[in-house]
Structure formats: structure tokens, C-alpha cells
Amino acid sequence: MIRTKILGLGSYVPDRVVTNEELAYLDDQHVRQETLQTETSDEWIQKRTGIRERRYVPNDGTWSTSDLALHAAKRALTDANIDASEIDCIIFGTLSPDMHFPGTAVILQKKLGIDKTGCACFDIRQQCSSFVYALQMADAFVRTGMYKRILLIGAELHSHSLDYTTRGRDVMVLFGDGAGAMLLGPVESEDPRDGVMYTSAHADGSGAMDLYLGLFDIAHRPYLFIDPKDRETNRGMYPQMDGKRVFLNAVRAMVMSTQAALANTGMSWDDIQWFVPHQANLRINEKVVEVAKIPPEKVLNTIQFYGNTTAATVPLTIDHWRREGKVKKGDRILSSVFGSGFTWGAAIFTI
């Protein structure tokens, strides 16, 4: 029978670490300045978030979100020992796009040197589910023989459209930029605990304004319509978020996904190695696991390094730890994510 292995694994993350006491006195530009410019603190971000700093890409212009995957996405070519070359699906995560269109997914497969290859490429906007998302995909694109190595890149570069103030601080201190990839191919297996076990992906579009980004409405015309110097219009420009709304939503999904996982495969925690959940907010992720009765010992974050990365956390979060020694390969693992849309879900897999 063939079933999905996961080949690879790698993961990317700026040089520069922006400290929360730093992130309070940073300009629009990522410059510190001597006065404050955010009314924060090392103590109400930690307590709120549990995160202690992120990473930012340089912003001198040059980088873009392709350029976090392309480093992920060598890295993870690197550790399955395959070359760009036989890559014959790419499936792109992301809410920050490198520009409106094309998609992200055809400018990687060209940084990669493989875009004479034709290979196939899909660009998802599920935001913060889009792991779980991506992997449904690349699951039944395995399963049927359609493609065998599917490169599964998250990605975001988030420094360059917060609001650097403190009117956009509940969101502006959430998020950072990284990348997370994955190569996957088929294997020939009777184990039904081999590989990718289960996927299982849900939308609920009532929520879908709980969390948005309106800077590009097609309703309008033009549909950029915002003056970016004019305080009291551009609050379209950065991402909006109903803290509450989203904090509630999140923890029943994730904590419903989880529980639904583990009786849709028959499986217990004694079956599973490591619990990685999104890694939106650590309270989010520890109310999940006192609910859903989840090993704490079981559990794997990164957020207090990185922040919020979006559609990369879960791949990034897996290959942080297992650089640090902790993951190790044949460990079994659940994953349960939550994003805007609202989307949610939850797999489990083999490394």
C-alpha cells in the first residue's frame, strides 16, 4: 500500500532577534528610536502571549517571502538528500505573498532553478492552518500517484506590514518571520501507523472577518484606496484581529480537532511522542492542552523564540526542536492548527 513519508525537514530564520523591550521602541522602519514608540513592555507581552522575542528580516528591501522559503526549502532538500530537480509539486503556504500575482509558490520553483522542470504549483491562503492544509494535499497527491516529491513550504515575512504604534500593538507583537518545509514522498507500506496517518482540515467563514487584513478590497475602486500618511484612513493598511473572538474559537477547534484525531485513528497519548499545535498564542496553546488533557511533557513550542510565523510555525516548530536533539526520527506526532477564516485542523504523522 502506498502511503505518504515525510523525506525531509528544514526550517529558516532571520539573523536579527527583536527583543520585546526593543520591539516597544521601534520605528515603522525597524529602526530603534529613543523614545517609545508602542505603549508596551517585555511584562504585558509575556504575560498576554508567553512570547519573549522574534526574528526580523533586514529592511533594506531585498528580502522577500520567497527568500525565507528558498532557505527552508534547501534545507529540507538537503537533510531528504534530493535534488531541486525532482521536485514535481510545490504547495505554498502563506498570507504574506511576496506580491498580489503570480503566486509565491511559481517565483520559489524559479529560485530554485527548477522552472524549466513544469512542475506543479499550488499557493493556499488558509493562513495559519495552512500546515494542516498543505499536508491533506500532499497526502492525497501521494496516495493516488500523482506526484512523488512534493516540496510543502510555510512562510511569511510579517516585519514590513504591522503597525508599529500603540493602536496596532495587540497584533504587532504577535507575529515575526520565518519558514518551515517539508519533503514528501511515497513509500510502500502495510504499517497503517507508517507516515502520514491522518489529516483532517475545517472552515468556518462566520469568523472570517475576526481576523483580516483589508488592505486589498476588490469591491473598491481602486481597490487601494488608503492614504498610507493619513492616520485617521490607514488603519486598513495592517491586520485587524477581535483578540477574544479568536482566542475562544481557537482553543474549542483546536482542542475539538485534537480530541477527534485521537478517536478517529483509535490512538491514545501513549501512542504519540510530541503534541505541536500553532503556535499563534502560548495561552491559547495552554488552555488547549489543560482542556484536551494533554501531556504537558508531550508538548512542543516555539513561540516565545519566534512569535507567531503563520503557516510556517508547525514545520519550523518540529525542526527547532529536533535540531535541539529532542525530535527525533520515527517519533510519532499530532499537530492541531487554528487560523483566520475562520480554518482549523489536525494531523498526525511520522518523522
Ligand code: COA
Given for the second form:
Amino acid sequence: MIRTKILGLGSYVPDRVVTNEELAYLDDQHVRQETLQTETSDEWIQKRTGIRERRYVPNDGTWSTSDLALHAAKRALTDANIDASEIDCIIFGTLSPDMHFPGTAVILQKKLGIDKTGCACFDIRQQCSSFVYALQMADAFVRTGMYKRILLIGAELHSHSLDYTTRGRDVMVLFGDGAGAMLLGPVESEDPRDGVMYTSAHADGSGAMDLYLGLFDIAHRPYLFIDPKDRETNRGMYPQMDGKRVFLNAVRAMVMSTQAALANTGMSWDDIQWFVPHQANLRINEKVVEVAKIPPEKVLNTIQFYGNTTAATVPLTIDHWRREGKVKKGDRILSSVFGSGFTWGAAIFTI
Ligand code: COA
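Requested next: the structure of the form predicted together with the named molecule (the form predicted alone having been shown above).
Everything in the complex follows now, all chains and molecules, and the chain you saw is the first one.
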């Protein structure tokens, strides 16, 4: 029987570390100013979110999401010992694409130097749930024999589209730049626990306006006109969020999808080495761990160092702790995610 194996893993974060303390002094180009720009504090951010710092790309206009993805993809290719020319499909999850269209997967394909191979390129728009959605797609493609070398990417460049003022502080403090990548391919195995064992993906569109960016809100602004300096109209340039509704729905969906993953596979925490939740807020993850009765020593978080990198969080977190020596080849992971949409899901797989 063909099963889907994870052949390689890689991640990338930019060098610039932005602490909570520095964040309060950044202007809308994320340049540090002498005077306070946003009323926030290290204490508030750490207490409510667990975030200590995040990474930002250099502010020189040369970086886009596909560049972060390229670095992560190259590391995953090296890890898998696979040449880029072997990739026959790219699945790219991002809410911060290089441009409105075309999708970022084709731009990454070109940067990888494999544009002439003609490989399939998908962009998916499931925000913080992109990893599980992409894994489900990749697993189905591999098991049906459709593709044999799939590059799964989650990458985000958030620092250019945040509101660096007190008005936008609830969202601005949460997000960071980064990328994670996985290479997936087929393996012959009769063991149903091998490779990608389980995926589930769900959505509830009634939550769409609880976390959104209305930049291309055609129904209400048919002719895009935003003056970036006009505080009355420039709100549409930035993500809007009902933090409390997102928080409650995230806890509920992540608990439910984690419990369903165990029930549907007949597994217990004895069979699983690590729980890797999406990294939106440390308090969300602590609540999920408490309610779903997950052994705390099996939980991997990185939000303290990277903030919320949306589509990148799960592969970035696994790769971070693998480089720290915690995660080992052959470990089984249960991952649970939640994001704008609302979207959510869970997966069990062996790394
Ligand atoms: N710094 C300082 N104060 C802030 C702040 C910040 N960065 N952001 C909000 N505040 C203020 C609010 O203005 C409010 O002030 P007020 O009481 O004077 O009106 C106060 O802090 C409490 O705000 P509230 O929204 O009730 O806080 P909260 O406990 O709900 O925490 C979030 C806010 C955003 C941290 C929390 O709702 C959250 O994490 N939600 C989920 C977000 C998420 O995960 N998004 C991504 C999903 S994939």
C-alpha cells in the first residue's frame, strides 16, 4: 500500500529580532523611533500572549514572502537529499502573498529554478490552518499516485502589513515573519501508522468577519482607494480581529479536533511523542492542553521566540525543536490548528 512519508523538513526566520520593548517604538515602516509609537508593554504582551520577541525581515524593500519560503524550501530539500528538479507539485499556504495574483507558489517555483519543469503549483488560503489543509491535500495526492515529490510550504511576511499604532496593537503585537517547509513522497508500507496517519480539516464561514483583512473588499469599496496617511480610511489596510471570539473558538476547535484525532485512530498519548499546536497565543495552547488533558511535557511551543507566523507555525516549531535536539526522526506528532475563516483541523504523522 502506498503511504505518504515526510522526506525532509526545513524552516527559516529572518535575523532581525524585535523584542516587545522595541516594538512599542516602531513606526509604520518598522523603523525604531525615539518616542513611543504604540501604547503597549512587554508585561502586557507576555501576560496575555506569552510572546517575548518575533523576527522581521530587513526593511529595505528587497524581501517578500517567497524569499522566506525559498530559504525554508532549500533547507528541506537538503534535509531530504532531493534536488529541486524532482519536485512535481508545490502547495503554498500564506495569507501574505507576494502580490494579489498570481499566487506565490509560481513565484517560488521560479526562484527555485524549476519553472521549466512545469510542475503543478497550488496556493491555499486557510491562514493559520494551512499546514493541516496542505498536508491533507499532499497525502491524498501522494496516495493516489498523482504526485511523487510534493513541496509543502507555509510562509508569511507580516511585518509590512501591521498597524504600528495604539489602534492596531491587539493584532500588531501577535505576528512575526517566518517560513516552514516539508517534502513529502510515497513509501510502500502495510503499517497504517507509517508516515501521514491521519488528517482532518474543517471550516465555519460564520466566523469569517472575526479575523479578516478587507483590503480587496470589492462589495464595499469597488474602486480601491486608500490614502495610507489618512487615519479615517487606512484602517482597511490592516487585519481586523475580535480577539475574544477568536480565542474561544480556537480553544474549542483545537480541543475537539485533538480529541477526534485520538478517537478516530484509536491512539493515546502513549503512542505520540509530541503535541504541536498552531502558535497563535500561548494562553490558547495552555487552555487546550488543560481541557484536552494533554501531557504538558509533550507540548512544543515557539510562540515565545517567533510570535504567530500563521501558515508557517507547525513546520517551523517542529524544525526548531529538532535543531534543539528534542524532536527525533521517527517521532510521532499530533498537530492541531485553528485560523481565520474560521478553519481548523488536526493531523497525526511521523517525522
Ligand atoms: N498592549 C496593551 N494593551 C492592549 C493591547 C496591547 N498590545 N491590546 C489590547 N490592549 C488593551 C485593550 O485595548 C483593552 O483595554 P481597555 O480595557 O482599556 O479597553 C485591554 O487591553 C484588554 O483587551 P482585551 O481585548 O479584553 O484583551 P484580551 O485578554 O482578550 O487579550 C488578545 C487580547 C488579542 C491577546 C486575545 O484576545 C487573543 O489572543 N485572542 C486570540 C488572537 C489570536 O490568536 N489570533 C490569531 C488566530 S489564528
